[in-house]
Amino acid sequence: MHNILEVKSLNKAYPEFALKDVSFALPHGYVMGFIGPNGAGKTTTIKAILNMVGYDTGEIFLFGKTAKGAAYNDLIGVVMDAPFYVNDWTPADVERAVAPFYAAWNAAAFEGFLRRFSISRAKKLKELSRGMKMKLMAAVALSHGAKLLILDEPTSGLDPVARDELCDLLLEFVADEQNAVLFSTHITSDLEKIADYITFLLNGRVVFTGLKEELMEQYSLVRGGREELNRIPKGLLIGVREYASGFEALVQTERLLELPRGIGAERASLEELIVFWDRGRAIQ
């Protein structure tokens, strides 16, 4: 299976935090989750990959090449939190400024998208709503032959109408098996209907990278009664939360033997297991 996109050994330190040996592989006809809480190092990642921070050791590969000094511009199509557009222009203004940028810009297809989302040419970006700015990002991102897009939280604020709009784009995406995707967000319940493969990130460190259900099936959340708690084999709970009548935590699913009788277990959410590793800084 071919890579699209191969991080290696990546480590990058700042003052107060650091990227320590992040490394993760994204095949072609693929949608990966990149998760974490925030401050987890996923921006930095992202802004490595796209040659915008500067990294101390480790490699990038992309399409089969190494990623430094290597122009992508027309190969990798980037949807970030927020517009980077004038406010006062248009989309019309968009595609003015940025078309000159990309070889392969496909003027019928970025105005294919325009009426596909129902996006006036003629109306300024400061009177559309947050969703129709982001799918005007996505329109852009779409229209110059991109075969990887990279997304970085651009669902947050987003109703579940505009968010189930995009999770559709992208799954049309990735039906072209040469294309894959890359998206970060903290609305994780996106990634449990469209993503193949989850990378999870925590402290600045890969925690786990590798198909969505493999993570899923290796922990499981339990729930108990706060008596049954000091029972527990110490280290075998990850993330403890207790309340008045009891706790819940992660445990690997392998190890759910391990623990009391009466105490219940059930499939851990993608967020959960963000929430309660974060909790319990399983990776320091």
Given for the second form:
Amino acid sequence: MHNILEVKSLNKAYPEFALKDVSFALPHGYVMGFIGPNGAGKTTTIKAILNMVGYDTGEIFLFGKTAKGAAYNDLIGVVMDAPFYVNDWTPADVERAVAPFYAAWNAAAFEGFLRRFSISRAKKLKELSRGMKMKLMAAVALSHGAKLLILDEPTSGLDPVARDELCDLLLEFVADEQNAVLFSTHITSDLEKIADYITFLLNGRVVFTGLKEELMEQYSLVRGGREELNRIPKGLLIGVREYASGFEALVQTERLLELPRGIGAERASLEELIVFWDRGRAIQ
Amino acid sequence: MKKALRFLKLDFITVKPYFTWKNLFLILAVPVLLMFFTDAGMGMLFFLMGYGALFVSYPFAVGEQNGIDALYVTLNVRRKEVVLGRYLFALCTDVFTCVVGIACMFAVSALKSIDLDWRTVFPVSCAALAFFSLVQAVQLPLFFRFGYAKAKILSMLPFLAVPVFVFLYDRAYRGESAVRLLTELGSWIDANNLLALAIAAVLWVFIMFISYDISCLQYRKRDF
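Right, and the form predicted together with the partner chain of this protein, after the form predicted alone?
Below: every chain and molecule of the assembly, starting with the one above.
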């Protein structure tokens, strides 16, 4: 299985934050969810992949070749959390601006996406809603023959219908097995629907990278009363949330048997994984 | 080079929304009226090119407001191509405003029956072009280093440098005024036209090259 994107031991230090040995690989034909709480380093990693920020050590491989100094961005479709087009541009201006830089620009596909998303070519970007602007970025990202889509929080301003539409688009995109998607989002329900792989970043470190199902199977959500909490060995629970009547916490599924009887366990959602891991970090 | 030219076009698309007929009229009206009422053709040319020089910072201002540097990266434009494109944009703006200024100068002169001599207009236009492009040779590295908002005040420094230089010169050589130096320089240029032009051209290329290199160095360090 070939990787379309491979990040190896990426390190980047800022005065108050650092990416530490970030490594993960995304194979062709799959969607990878890139998750973690705010400030975990997702955007910095994405910007490093795109050469928007430099990095101290590590290596990034795109399409099997080193990304440093090489120019692969015409094979990458990018949708960031905020559009980087001039607010006074119209979608027609956007096309005029970007098309000359892409050898495989497909004007008909762009026109098709504008129609599909009901975006007027003549309306200025400042008159478009955030959701419309995101769709415009997606239209550009999908109209130049990109093989890899990198999305950084594209769905945060979208209503459920628009999010669903975007998820469908991504699934259509990876139907071609040569393509792949790296999708950073806080709306983990979208990832539960479409992601095959998950890379989970916490405080600048990768805490999990691999198949989504493996992650979901590795951890379980447990609930119990207050007196049961006192009987649980320390270090077993991750990010305990205590209530007046009981508690909730994450536990490694393989260690469920170490818990006292009477404690209920269930499959944790991606959102619960992020929340409890983050709480665990805060407690440590 | 091909990409730098594409980038130059992108810069024009970036500022196009602000290049309205109303703005164009305002930019042209003041200098033309100035010449109409004072007969100062050269003053009008410098006035118009001054407006043009302000316009050179527009792509930085608009770009910064919209985070457009990230777009250049996604478009696979290398940083040195961005810098080269921006220098070409500055040069094109200067040449365009200079040509428009000369055309206006001749138009107003014809209306007011003022005699204009090409032998005066040409060297003064070249001097104006050289002056504004050298000012930009100082400004552009500042914009690439700090971005528009932070470099805005600093970029006015080259305009301050001329009076400061005259003041310092006057203090250093009491009795010999800056005007006298300029007069002597003027007579030397009159006597050695071609040599002066060649020296000026070499100096201009050298300064622009150094400025471009510094800009590349500064822009390469920026994170978006």
